[in-house]
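Form predicted alone, single chain, as structure tokens, below.
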Amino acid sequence: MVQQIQVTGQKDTRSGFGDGIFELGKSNPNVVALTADLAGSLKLNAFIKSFPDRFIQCGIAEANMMGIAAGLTIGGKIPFTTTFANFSTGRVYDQIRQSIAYSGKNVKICASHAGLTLGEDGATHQILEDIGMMKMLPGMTVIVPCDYNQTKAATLAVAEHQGPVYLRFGRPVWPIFTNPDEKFVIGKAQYFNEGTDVSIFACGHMVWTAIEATRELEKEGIKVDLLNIHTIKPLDTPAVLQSLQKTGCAVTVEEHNVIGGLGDSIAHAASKNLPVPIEMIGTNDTFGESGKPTDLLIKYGLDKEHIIAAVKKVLKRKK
């Protein structure tokens, strides 16, 4: 199956999300777009054009947006959040927390620039914590989808979802390889290949990496379950067990901390269930630096060698 995966071109992942929400925008008119002075920066120009009379400049004042989302909801309104995915985290956590998740609003939080691919910017903006961050917060859905098409998809998912949510997305350009005609299912992996040696769980921009690794593994004789986890809550646990049945090991891929992460989901559910040994591709408990996406992804691990190496190394430790 990975050796059908065509990319059709290349885009940012908040292009799609950006394209998404402008036709919403064209469809439910309770859609409403908030940004704290990041505008061009979250694709909303198309969106700001053809609804102003929907849309909240709120300057750098992320707090206050937060605030002002979860009163925009006790109207009917579905507000979309946007800034950089350091700022829609760790500066307004406790309003977050506080006005939004405690009770449930219907706020759909849209974090661009995250992770280690935001670049040149740095330590201070790649933040690296937020999907560990958001998804312990009581009800709150975390999505991380992979491409241009998958972020399009999801950011019209999120509306016609009940209640709070995280949507992760980032700055650089990235293969498309997904079908734009798929709709996006909220807690349910997607497939990329079937195999029985070894099972590896991706989210975000990891995904294609983990599909050129695949195709390396497989060359060498290595069959692997692929699985886009695009929701990291809720988590479709029983796809990440039956793929866990099928293989007995794991390796986990994903542009943020090991710690409170994605891999860290997959652990919990395997403990709990089916304990099998996996390895853990991402940033290991450190900040990240300024420099070019392409040359951090290689110096902190996140590249397809590395994950052909954590996959032999946790094959070995299955036999």
The other form holds:
Amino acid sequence: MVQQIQVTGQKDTRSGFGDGIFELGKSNPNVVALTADLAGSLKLNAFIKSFPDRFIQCGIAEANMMGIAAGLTIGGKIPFTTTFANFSTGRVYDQIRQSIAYSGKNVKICASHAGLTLGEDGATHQILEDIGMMKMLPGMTVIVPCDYNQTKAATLAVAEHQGPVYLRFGRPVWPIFTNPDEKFVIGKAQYFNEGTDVSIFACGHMVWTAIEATRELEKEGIKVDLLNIHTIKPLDTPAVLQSLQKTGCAVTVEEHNVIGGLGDSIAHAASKNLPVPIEMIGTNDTFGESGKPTDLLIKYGLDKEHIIAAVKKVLKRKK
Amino acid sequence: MAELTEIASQIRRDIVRMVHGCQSGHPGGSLGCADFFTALYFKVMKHNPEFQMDGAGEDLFFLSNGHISPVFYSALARAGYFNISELATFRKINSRLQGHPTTHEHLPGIRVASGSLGQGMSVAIGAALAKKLNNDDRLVYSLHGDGELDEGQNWEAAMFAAHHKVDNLISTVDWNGQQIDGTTKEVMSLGNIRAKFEAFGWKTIETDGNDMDKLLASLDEAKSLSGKGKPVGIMMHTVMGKGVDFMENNHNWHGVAPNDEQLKSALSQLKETLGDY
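Switch from the form predicted alone, shown above, to the form predicted together with the partner chain and output its structure.
Now the complete complex, all chains and molecules, led by this one.
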């Protein structure tokens, strides 16, 4: 079935967010958008033009933005904070922890430019630890959609969800391959291929890379069970275990440090329920650097070839 | 007026008894702000002890310096938000009265967690903006420690409130000149706090937070200044530990509990007016 997946266009996932929140502006009068001087980068222009009264410019003051978002929920608003992933998480961890997560506030933390694919700006901006930080917070939902369509659908879905959400997306133009009409279900893993030799669990931009790797592996006769784990928390543990039951080994793929990310969540679920060999593709306890996104992904081992190698390695370990 | 000062006296008794009861907590700032809480919860604010989180049609209060939770809890209990007997559970296991205020245990009257300093003004601004979006013309009050102003987020919030004309916000600074490690002058000079807020574009008032007449007059004035395009700041001089002679003006009582003998001495100075819990 991976052979049937078609690329229908090329767009950045952040545009999926921008188009999603514009839809929400029309359908939900309680939705409010906040930014810390990055409205253009987060594609808020259409929302701002149509709903100026529900747009709040906070200036370059992310801590204050998080607190204001928490306060807005008290009056029944659904605030969406927008800035880069680094400034959405590490910079404001304590504000999120106390004023949002511990206080149980219905804030949607929308984070663009996550990971290595931010590119030329380099390591100061390429956060690779955000999934870990956010998933450790009690009550926080963590979502990493894989393409433009899915990011748009996820944006609509999080507005319906009661409670704090971390929604992570990115900067680069990337293949669109999911169905634009598919409703996003929080916490429900998405199948892209069924197979019995090895499970691949991927999230975000890496889902497409995993699809490409799967196509090559299938040509070699290796049957891959490929799942998009777009919701890191709550993890779809039944789907993960069902896949591992079939395959008996796994490769995880993410644009994030392997410490604290998707791979860590999968390994946690497996070790408690069904211990199997697992290889992890991600950055390995390192910062990124400046460069073109695709060059960086290759240098840091987040490309098709590395996934294929990891699959072959884990298959050997299984035997 | 006599009645308000009597309520404040009872709240002060509650504070020292609560802190003594668990041998932990922050009596100094709590005692200093007892008059302010009394004024807000028994005179100034329109509020409903049948607590609703959204506070639609009500004035809202946010405590940013959450460590003075004893005065907050006592004022809420005495105002009818929950039974005063619950004050005895302060800082003990399985209590809704956590060391620092939280919504996590669903204690009526608390709208956000605070304790990690410098976050309350931002939250109060958000609540004030929601009131504007909802065409709710009631006000949002907040309280901040002076030492707490060391935290930069306050100044992000102060700048925002002026820029966005958040004129339904009345933020009060408890200007007692003390913080944990010493006086604010020694630890981190705040300079002229009032001038700083004015420079940020706020309308400001200076008052004596331990003189009920002056405090009420200032809160009235603050209300009359609201709705005019600027956030309103009240620079409130208080005496840390007010009402208990050996605690007054002494930063060592920021976060220390009295022993049995000290409790006895403190209670002898504070009239029991509404009945102890």
